[in-house]
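Take a look at this single chain in C-alpha cells; it is the form predicted on its own.
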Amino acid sequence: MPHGYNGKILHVNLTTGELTIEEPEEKFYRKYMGGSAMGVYYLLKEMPAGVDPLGPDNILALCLSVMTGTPISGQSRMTAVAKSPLTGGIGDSQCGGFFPAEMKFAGFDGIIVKGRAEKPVYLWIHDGRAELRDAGHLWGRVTGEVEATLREELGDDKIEVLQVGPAGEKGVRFAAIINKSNRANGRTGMGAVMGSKNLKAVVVRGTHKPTVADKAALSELARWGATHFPESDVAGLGKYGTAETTGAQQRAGGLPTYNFTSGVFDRWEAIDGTTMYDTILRGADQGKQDRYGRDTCYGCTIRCKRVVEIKEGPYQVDPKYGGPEYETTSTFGNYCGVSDLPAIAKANEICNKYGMDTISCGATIAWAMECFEEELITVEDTGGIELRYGNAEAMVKMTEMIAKREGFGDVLAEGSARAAAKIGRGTDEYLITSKNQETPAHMPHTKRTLAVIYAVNPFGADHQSHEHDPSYRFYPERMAQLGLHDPQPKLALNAEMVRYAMITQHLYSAMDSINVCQFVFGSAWQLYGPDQLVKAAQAVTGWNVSLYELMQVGERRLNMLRAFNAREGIGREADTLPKKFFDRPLKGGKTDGYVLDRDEWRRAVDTYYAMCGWDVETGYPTRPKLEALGIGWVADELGLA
C-alpha cells in the first residue's frame, strides 16, 4: 500500500454512464504529485485540441496530491482543472475546506470526468465505491439548499459536497465550484464546465485516512506549526482573515480603487479586516467571534476563514454562506468604490449560494461602473440601474443578476472582455484583464513582478503563483533556500527580480500540485518555509525528495499548462496587460501618477521566457526543455521538431 495516496483514480464518462478505475504506478505519483500537474496530465493525453469549454468534450478533472487528508495543517486541498470557458485556454483553480479530505478518505486520488449526462446527476462516492445518481430536484437550487437534501438524502451529515450553483448550470463563464457552500474553486470558470456537463455535484464519504511513511516527523513538523503559529507572520491572518491586508496596501498606494483608477480608497478603514472582526464576523455581538466567527479547513490551525452573520438592516448574511476574503472586500468593494461592508458581505453571499468566482464578478461590475461613469453604458443598457461607483445597492443588485443572467446581467455573465467586445463603443479602454481574466486586487504598479507574472500565468492574471515583490527584501533566510541571495531596490524590474518571480512561481507551481495551501506553505512569510515543505513531503510519502525535484514538479506542471494552451494556438501574443496599467496614471495617495512602462515591460517578459528555455518569439516551451523534465511526450503533442 503506498504511504499518502490510493494508488486509484477514478474515471467518468458522463454520456455513457461508464464508471472505471485507474490503478497508476508509483513513478506517475512521484513524477506528477498530483493536484494541478496530474490534472493536466490528463486533459493533454485524453483531450483532443480546439473542443468546446461547454462542450462535452471537455474534461473535467479533479485532482488531489499525495499528501491530501495527512495530519497536518495546509494540506486539504482540491484542483480542478478543465479548458476555460472564460479564458479560452487552460483553467485551474484550488479549493480548500473538508471536501478534498474526504475524497482521499473515500478512496480516490483523482476524479476525470469526461462527456454530458443526458439529465443532471450527482456523483456518490463511499469508501471506493462510485455511482452516479438523479439530480433533477437538485437543479435550479442554491449551494445551501442542495447540501442539506443531499445530507438528508443520504442519511449522513459527515458527507462533503462539492456543486455548481445557478450560476454554473446557466453557463456563467466565472462560474465557481463550491464545497461547504463557501469554498470554492473559484477562477477560470471550472463551475460553469461542471455545469455544462450536468454534474450537479461530487458526493463522497469516506472513512479510509492515507497511511504515512513517517508519523513521528511529521508529528514534529505539525506540533512546531501549533507551537510557532501564534508569533509567526500568519497569526494576523488567522484573527482577522485576508482582509487585514487592507489597511497595508492602502499605506502603499496599492489598494485597486475605481477599477484600477486609483491606488488608494479614502474609505478603506470601514471594509478592513478589524472592522469586520468587530462588526459582522459571527460572534461579534457577543464578544465571541474566536469561537463562532472563525472556520477553517479539516485539520488547519490557522483558522483563516470568515464566518460573517448579519440578521438586521437591508443586507441580511446567511452565516452558512461564510464570509468575505480581502480579493471579495476589494473587488466589490474599493473597485467600485463603495464602502458598505454588509453590503460587500451579501455579494460574497451571493456568489457562494449560486456559485461565482467573487474576484471576477465584483471586478466585472467595477468595470461597468467605470464605463457609466465615462457614459459608455447607460440606464438604457442596464435596465434603468445607475450602476455607478458607491451606489452599494446596485452593486448587490447586479451581482444577483449576473448569477440568475437576466438583464444587463446577461452581459457581464459573460466576463468583462466579452461584454465590452459585445458593447463596444470603447468600453474595452478600461479592462483590467488578461487572457480575459479579472485581474485580482494587488497591483502591478507597486509590486512589479506582478506585472510579468499577470501576463505570462497560463491561466490569466492570477496573485496566487508566485511570491510579491517585498518578501524578497524581508525575508532573506527563507529566499536564500531558493538560490535568492540578491534583493532589488523597491520597484525594480530588472533581471534579477524577474529570476525571483520564476524562481518563486516554480515553487508556487509545486505546492499547486502537492496541493498544500499558499498561507501555511511557501518561501516567506507563511508558517512553514520551503525547507519544512520537503520534509513533509518526504514524511508522508517515504519518498527520499529534494527541494531540487519539487521544484522541478513545480517547472513540469508550468511548461505542460503553457503546452496546452500553446496547442490551443494561445502563445505570446495572449500575454498581455490591460492598457489601461500602461497609459492611465493612478491619480491619488502615495502612488499618484504611477503607470508602468511598456519597454521595460516587454523586456522583462523577454527576458522571462529566456530564463524559462522557451522560446522567446512564440512564448512556447520547447522541445529541449520539455524532455530536460521528462515530459518529451508533450513536445510529441505539441509537434515540436
Given for the second form:
Number of protein chains: 2
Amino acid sequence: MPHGYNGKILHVNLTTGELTIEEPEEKFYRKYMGGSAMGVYYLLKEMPAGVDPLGPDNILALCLSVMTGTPISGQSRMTAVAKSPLTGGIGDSQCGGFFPAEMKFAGFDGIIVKGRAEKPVYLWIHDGRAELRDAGHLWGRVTGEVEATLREELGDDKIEVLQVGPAGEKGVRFAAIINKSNRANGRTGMGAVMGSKNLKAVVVRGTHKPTVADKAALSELARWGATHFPESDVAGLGKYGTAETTGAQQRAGGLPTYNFTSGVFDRWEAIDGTTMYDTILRGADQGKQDRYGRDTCYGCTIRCKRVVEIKEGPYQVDPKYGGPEYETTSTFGNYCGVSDLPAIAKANEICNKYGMDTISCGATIAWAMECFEEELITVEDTGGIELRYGNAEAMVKMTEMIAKREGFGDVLAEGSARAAAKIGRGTDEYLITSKNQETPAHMPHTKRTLAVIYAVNPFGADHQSHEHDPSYRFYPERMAQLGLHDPQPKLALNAEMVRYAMITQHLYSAMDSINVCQFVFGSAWQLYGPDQLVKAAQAVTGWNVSLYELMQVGERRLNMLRAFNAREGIGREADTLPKKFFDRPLKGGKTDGYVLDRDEWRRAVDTYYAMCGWDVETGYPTRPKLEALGIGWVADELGLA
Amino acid sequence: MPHGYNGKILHVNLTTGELTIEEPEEKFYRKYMGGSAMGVYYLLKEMPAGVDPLGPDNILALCLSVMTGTPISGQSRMTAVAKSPLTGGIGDSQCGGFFPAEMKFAGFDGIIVKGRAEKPVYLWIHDGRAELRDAGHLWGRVTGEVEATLREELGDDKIEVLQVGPAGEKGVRFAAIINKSNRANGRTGMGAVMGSKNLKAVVVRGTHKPTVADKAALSELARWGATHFPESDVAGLGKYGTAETTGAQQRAGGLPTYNFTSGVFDRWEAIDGTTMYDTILRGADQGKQDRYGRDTCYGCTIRCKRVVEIKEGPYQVDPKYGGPEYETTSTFGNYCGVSDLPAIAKANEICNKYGMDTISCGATIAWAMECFEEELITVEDTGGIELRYGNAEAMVKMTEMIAKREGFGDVLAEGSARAAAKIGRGTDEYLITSKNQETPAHMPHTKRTLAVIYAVNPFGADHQSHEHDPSYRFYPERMAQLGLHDPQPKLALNAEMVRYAMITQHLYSAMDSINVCQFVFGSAWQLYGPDQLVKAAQAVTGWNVSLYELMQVGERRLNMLRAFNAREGIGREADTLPKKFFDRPLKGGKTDGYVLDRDEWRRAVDTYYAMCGWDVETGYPTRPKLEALGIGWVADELGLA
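Return one more block: the form predicted together with another copy of the chain, after the form predicted on its own shown previously.
Shown next: the complete complex, the earlier chain at its head.
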C-alpha cells in the first residue's frame, strides 16, 4: 500500500504577477490536512494584522485537502479563507461542486493569492501549469456568461470556473465566490476579497487523478454508503433538498420568520422542499425531477443540489443557476414573510448570477423590512419601494439593487450591521447579526447550543460549525464515539451541552479542514459517522490516522481562527448575540413567548471559553493551549507570554 | 455481532459482613472502561476526604475492565485503588498474572471493599457467588504457604489467590498485594490497606468466559501479534525480561546507581537480563530456560515474567516466587551498589513472600546506605549492620527486617521519607522520593519528561505513567496517531516535550483504565499501537470505540486522581522532585556532571498544569476541565465554584 502524501501549493502574487510553487513536507499535510486549517496557516504566517480586507495586503487562500478528488461522496469541497470585509476578522467559507476535484486534478492543493492585479485577470491552471490571463472582457459580466465565454475561449468544455460576479467586483460585503454558476463560497464576503484583487476567475482543468493508498478500502466505504443511502436520514435530503427541513423547523417553532420575530410561518408549505420538488424543480412538469432537477458534486451519491426552472410568469429562472437551499428559502422566504417560491428562486438566481451570499442578502433585506414596518426606514430611504414583509416584488428588486449597488441597495450592500450604523434611528435594535454576519435559519430558541456557537464562532453566526443539539439525544452510538454519553433534556444549556457544542465544533472544524461535506460526514444523521471519516482519511492517505488526530486538527484550526481574530484585537467583546434574541419574545407557534436568558447564555459562554482553554476575560487562545495543539508558533506570532 | 457490555460489581462491607452486587448501566463501562478510572470513581463517590489510609474508612477497589479475560495478549490486569498510606493521597497500582482473568470468569468486574473485619477473613468468589471466610489460620503466613493451604482447603487447583503477606499485615507502608506468589500490585502500599482491613486474601474461581462481540476481529489481531512478535521490539523483552534494558540504560548514563549519585554502574553486566537468563533462570543449567524460566500472564504471548531458581549457595531461591524485574535488579542492585545477582533474587523472593514493593523497598535501603556512607545513620541505628553500598548481605538482611518490621527495619518500613523525618540529621537531603514514593529506575537526567511526570503524577514517582521521551524520535508513525509530529532534540524539556508527556500520559492513563499491559499496548515500541488498542476494545465490546474516546477516558481518570488528591488538600506543593536531582551533579559515565535545572523544570511544570487545564497556582483540576470531560459531578464533590 502506498503511504504518505505530497502535493503542491500555488502562490500567486497579483501585484508582481509572480507565480511560485511550494511543495510542503508531508507532516504539514498530516498536521493541517487542508481546507480551513491550511488557509489560516498561510494567513497567520504571511499576513500582518490590521490590513484592509479589501486592500492588496489581504491574502485569499483557496484550499483543498488530502481527500479532495478521490472517489468517495462529500470530498469535492474547497475552502476560501481571507480577512473578511464583513466581520473585520477571519473569513472562512466552503463550497462544493466540481471545481474542487478539478483543481486537484489540475495539480494543486492550495492557491494562495496576494496583492492586487493592475487590471482584471483570471488564473488559468491546467495540469500543473499556471498562468495569469487578461480578464478585461469578463469584468462586469454575470457568472453564467463568464462561464460560457471561458469555455469557448479555452476550447475545453471540461474546465471548471470559480469566479466573482459583479457583486464581488463592486465590493458587496457579503459577495460570494461562485463556481459552475450555482455553487458558492457564500459567507463572510470572500467574493468581495477576490474582486478587490481584480481576480475575476480561477479556471482549472487537469487529468491527474489523486493517488488513493488503499483503493479497496475506499471502494468498500463508498459501496457501504451507496447501499445504506436509501434508508439513511439523508435520503430525504437527497430527494427534497435542504428545504426538506422547513416542515420540521415549523413544527418545532424554529422557522425564523419576520426577521426572527416568530418561529412559525403560516405559509411555510408554499416554500418547503416538497413543494419545490413538485412545482419548480426542473423536470417536475414531466415528473422527471429526480433526473433533471437534482444536481450533485463530484463523486457524490446524495444529489442534494437543486435545479429549478421557471419558464413563465413574473419570475423566470434559468436552470443553470441552480436552485435555492433551505437557507435561501428561509432568508428570502420566511425571514421576509414571502411565500412566493418563484420569487425566492429568482432572488437565488440573482445571487448566483451576481455572486452574493443568499443568507446575508436575504437576512439584510428582512432586517430592512422590519425597520420599514417599524417606520425607522421609509420610502425616502428606499427610493419609493414599499419594503414590507411579504412584498415579494420588493424583495426581488432589492436583491438586484444590492447586487448592483444601486440606490438603497448600495446601503444594504454593506451588510445589515453597517447599514444600521449608517442609518441610525435605532435600527440596530433589529439586527440579527453576530460579528456583523447575519444569522442563518436555525434558531437558538429551539436549539440552545446555537446560542453559544453563533456568538463564539470566529467568523460570525454560522450554522455549520457544530452539530445542532437534538442530535445528542437521537444518535447515541455516533455521539459515544466522541465521548458524549449524557444527553440532556431539550433546551438545556448546561455545562454538558456546552461540552457537546465544543466537541462537535471540533469535529466540524476538522471536517472543514479535511474538507468534507457535512451532509455526508458528521456525528449524527449524516451518511457516514466519525469512524468512517477516519477510515476514509486512512484509505486515501495510507496514514494510520486516528479520530484523536482529526479532532486535534479541528481544535487546532479553531484556535488558529481565534488567534487570527485576537491578532486583530477581536475577542470576547465581539462574541455577541442579537439583542432581539434576549429582549423580544417570539410570537406564535410552539415557541410563543420564548426568549433567551442573558445570564444563562453568559454563563454558558464563560464555560465555553474555559473548556476551550482560552482566556475567559478576553476570549483569546492562550499560549499553553496553542502549545498543547502543537502550534506554539501561533503564540509567538501573537506575542503571547 | 452482539453489542454492548454488562457486568457486576461486588461491594464488600467487612465491618458488617454484608456483600451486595451492583449492575451498573452500560454507559458506566463505556465512560470509565474499568481499572483505575472505575476504582477512583467509587473512592470519590463513596469515601469522604481525610480518612486514615490504614483505618476502616478507607476503600480498596480491585478493578478489572471490559477487556479482562478475553483472548488477547496483555489484558489480564487488575488495578488496586485506595487512599495510599505511603503518599497520603491516591494510591493506584496494577498487577498482571492469572488472577484478573479468573476474577472475570468468577463473575465480577470490580470488588469494592469497605470497613474492617473484626478478625482476619478471606473473600471466596466462585461463579458469581461470594462469601467471607475465616482466615485466622492464614494470618502471619507467607504467600506461598497461603496459596498452597487455600488450594488444598478449597479442593481446587485452579483457584487464583490475591493476598497480603506478613508485610501487609504489619502495615509496611509500601506493602504490596500479591497474586500467584509472584505478581504484585506493588506500588503505593495497597497491601498495607488490604492488611489493615483484616482481609488476608481474595480467592477467585469461575467458568464464565466473557463474551467477545467480534471474535474474528480479536483473533485476527491476536494472530497479527503472534506473527509480528518475533521481530518486534518486545521480543527481547520476552526472552530476557525487563532487565534486558540494563545495558541500554548503562550506556546512556541512565542506570541509577548509588541512590542516584551516578548514572552508571561498573558491574552492571553482572545483574543484567542476559546474565540472569544465562545463570539463574530456571532451567538455565540445562539450557531450557525458555521453557522453564519464562512465565506469562493469562493469554499473553510475550512471556516476559522471570522464574529464577537457586539451589545452592548463600541465597537459595524458590522458583514459585518468580524472579526479579529490571526495577528490582536496579533498586536492590545498582541503587545499592550490589552486583550479586543471587542476593538480588533473594531480596525479590522476600518481597514476594512477605508482600512488598521491590522498588520502594530497594530504594529505601539504598537511601539508608547513602545516609550510612555519609555517617548520618550509624550502626547504632541499624543494630550493628554495616549498611554500606555493595554490601549484599546487609541489603538482603534489611529487606527481611523491613518485611518483619524488626529493629531498624521497623523504621524503614515507613518508607524513606517518613524514616528521614523520624531520623532527622539532614537525611532528607538524600531522599529520592516524590510524594513520599521512591523513584523507579529511570532517570530524568536522560529522559527529561520524567522530570515532569515524576513530580506531577498523582500517586508519586512512577515510570509507567507516560511514554519515555526517546520514543518520540524513534516511532514516528505511532506517535502521529496521537497528533505528535514534531520530535524535539534529545534532552529538550520545552513545550512540545511537555505536550508529548501529557498526551502519552493520557494514553497510559487510558491503558490503566481499560487495564492493558504496557508491554503489549502502547504508543511506541510495544507489540500493538494505539490503533490496535482501539481495534481490540471494539472487538471485545462491539462498541464503535474511537481513540478520541479512549484518550478522554485516560484524561478523565487522571483528572479524577488529581481531584481525589485535591480533596485531601494535596496539590502543586506536593508535586516535587528529589532535591538531589537539582543539587548534586551525577558522577561518571555519559551523564557525568548532569543535573536538572530547577528553573527549566518549574517552567515545564507550569506549562504542564496550564496544558492540562488545571489551576497553575494550586495544581487542582478546575470545574470547566472536569465538565469538559463529562465529570462535572467531581467538581460538585470538590465544591468547586
